[in-house]
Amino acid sequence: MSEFTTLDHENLSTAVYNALCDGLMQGRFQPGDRLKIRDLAEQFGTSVTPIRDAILRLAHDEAITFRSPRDIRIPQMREARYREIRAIRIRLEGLAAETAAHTATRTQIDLLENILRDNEKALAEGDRRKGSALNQSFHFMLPQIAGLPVLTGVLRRLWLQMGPLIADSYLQGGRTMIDYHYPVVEALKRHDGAGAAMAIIDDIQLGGQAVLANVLAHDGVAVNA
């Protein structure tokens, strides 16, 4: 379980919820992890009430499984659900990349390249958590560059479910988790919308093979070579 900064905020429930959302999207948790309300309250420096409220919101988001107050877990994703989310991500993140290619500034492209450099370092050091967080940052920079805040909100809900799975697959995926990001950046430099969309689709489909393999392994399905 990761450490969280103690919060000093009048709306603790929302603050805790947002912090846990970031943790899920950035890979601080993995499928099967058990969340303990009292442990989280101690880490956040709060009572159990805002933790419980945040947990219930995450259960509504389908990001966690709330079986009982003593059995709260990050769920394992089934194949059908993974493929559905992947299909939605292809359409939405493709739109984000295509739009971003038409609006990206040199400064914004530099930020993406900085993320890639940091991601290379995390990958070389075998830092799963940092690499997963940087991967999420790269993907979310695209709708930000595109100026699509509503799309960002939709993607957040999908990534609440995908973040732990991607993190669990990150080291297994190796270079495939980052190699397909480079063509995205090159397409943005050319202001090539179609090229950027295809590059992010390749990342989700081809770069995500390790993620799919992970899903199939836990779903009891043999992975074909």
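How about the form predicted together with the DNA, since we already have the form predicted on its own?
Nothing else is written out below except the one chain.
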């Protein structure tokens, strides 16, 4: 857990929150890691107040938990919880893909294809962090194309909870993390809502097998590390 980059503009609490979110999504925190408000305040160069605000928000998102009143930690994803989140994502990202198929413009589809191209490159170069970020970008493009801001927010929270897990799993995912994205784009081009929904569901279930395997490895009985 190295230092964080500068916190620009607007609101300190929000800036810290965003920085911590990024850290979470990039796998800079491991499950079990403990966060200390004073330490973070020092790292960010602020007082404890904005850090506390950010921590509270993250805790509200269940992206971090208070193991005891004074022990703030990155939680371990349990299998049941992952399966539940996956079931929710299937419903919601399915909705996003279906709607996006009806509204997607040529420009937006080009954007998606650019993401895929960049992702291929990241994969070829073995840049996991970038690949993971692009995978996420792809998924979040769908509710955005669909024009569903509330859905975007809900999904963001779910991804936040999966953050440390996803970042870790992407390493083992390999091509399966991207292969299933192509049928999604194809369905969008055909304005095929049902097809797009099925394609993204495939991605979540099949492409996400590496994630599930990762959960099982950590959650199951033998919890080492």
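Here the rigid core means the biggest group of C-alpha atoms that line up within 1.5 Å when the two forms are laid on top of each other. Bear in mind the structure is a predicted one, so any value in this text is a computation, not a measurement. Positions refer to the first chain, counted from 1.
A hinge is where C-alphas change from fitting one rigid part better to fitting the other better; between the two forms, that place among 22, 144, 76, 204 is 76.
The smaller of the two rigid parts, set against the larger, turns by 21° between the two forms. Once the core is aligned between the two forms, the alpha carbon position of residue 66 differs by 3.9 Å; this is the C-alpha shift at that site.
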